[in-house]
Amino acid sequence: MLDYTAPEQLLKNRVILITGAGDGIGRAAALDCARLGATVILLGRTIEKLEAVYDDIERAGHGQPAIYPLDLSTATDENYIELAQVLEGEFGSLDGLVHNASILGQRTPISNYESRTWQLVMQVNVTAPFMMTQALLPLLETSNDASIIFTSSSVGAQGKAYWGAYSVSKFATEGMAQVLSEETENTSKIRVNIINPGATRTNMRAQAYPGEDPGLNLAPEDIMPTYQYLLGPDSTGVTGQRFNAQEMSK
């Protein structure tokens, strides 16, 4: 796919959240979404590390961004549905929701695996994205142009020898994005769709490979042009697709 160049302004009077906004990827899309004008809701677990992010974008000289921590791997019902009260009485709508957050569990076979490892990955990468998603589909709804967007990895798409409940989350990551996106398509101005983000310079990926030159690998704000494209108007009515970012980064 081609480079994608944002125009300046891309998000003026979008309302975005983003998961896992503390750092790696989530801290770089809030930085850009904030920079092309969105007003960013910055989530997470972490209140020391959004309000480090908070304070970048207003250094910036960027609009006012949002905190709401929020621990994904204990939130109840009653957790998601205070925050869409919060969201809808701040901000009346939701046009972005980026589900970023994710944790990487164990790097050991399927007979290794620990059951306690297992759940707490399917509930942090699977489970919240599920429940916040159906939490905030009334406030996406009021949006003339929404956009949802679902992280997965290349192990989401081909399983891979002990990757574990981390593949297997990605995989049903996808598949939820897939049902929603064809759910969505015909009944609301909802587009759902999945990003790859490949090889990026993060925490994660250097849990996961630690033998690796993180220098070879892209900085999280190299891969943003994919995230500018999926969260602008210039998708609108693109859904239920598999993107790879760096095949959209310059």
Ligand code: NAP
Contents of the next structure:
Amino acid sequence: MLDYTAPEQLLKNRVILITGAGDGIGRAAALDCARLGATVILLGRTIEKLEAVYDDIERAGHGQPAIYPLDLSTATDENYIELAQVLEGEFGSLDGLVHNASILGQRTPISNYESRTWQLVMQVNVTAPFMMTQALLPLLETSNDASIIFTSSSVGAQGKAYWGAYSVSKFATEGMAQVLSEETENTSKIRVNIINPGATRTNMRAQAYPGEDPGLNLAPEDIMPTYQYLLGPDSTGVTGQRFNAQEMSK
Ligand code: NAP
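Please supply the corresponding structure for the form predicted in complex with the ligand (the preceding block corresponds to the form predicted on its own).
Then the entire complex follows, led off by the chain already shown.
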């Protein structure tokens, strides 16, 4: 959805949590949401990276963000309950939740895949977003216009050799988004949608395609229109949909 143009201050008065906000697409989304007026909660595992994004937002003169360090590979139910309590205490409500953090795992045939790596990928990419969503639903319910975004991949809709747990985790992510969007459709104002970013110039892309010229791919900043659309009021009532961030709207 490259052709959406966000009005200035589209996200004014919205509190938006972004996972994996220290790098890549999450970093770009955090800066962009802050530029559009949101209060952004930067969640991730590497504090220095989160601090650098925090400083960039402050330097640009946008609203003060918050940093929430959390390692999704080890976080427990108690950690997510505490997250919900802290957010409620600090902000009172939550209007946007962007499940962006993921890991790639191994690129190897299933016959060779290490089960420990498999479990780690499923933990970070699927179980952590499930636990976080469950803990934050009551807070999202307090918003008049809450939006949850799950991040998939082209290999989350069509399996591909050697993509192992990553591909399977993205199928699971899409399933989770579909289940949750049906459950909330008639009972809640929360909307739940999926973004497939498409090939984007980040560390993960370089890890997956080491021989590729990074200049061939769009930068994270270029794919922000879909995030803007889904986090702002123009998508109110849109739920259970899958968006390719690098396509035009239909
Ligand atoms: P990236 O540059 O590798 O960034 C991933 C982010 O997730 C980083 O900030 C990373 O933190 C964080 N993260 C990883 N493990 C974590 C953990 N255990 N706890 C907390 N945070 C953790 O990846 P990206 O390319 O921006 O990808 C963002 C999303 O888009 C992912 O869901 C990915 O699957 C999806 N996607 C990307 C592409 C692409 O071409 N780039 C294509 C399709 C889908 P650290 O920096 O501290 O490690």
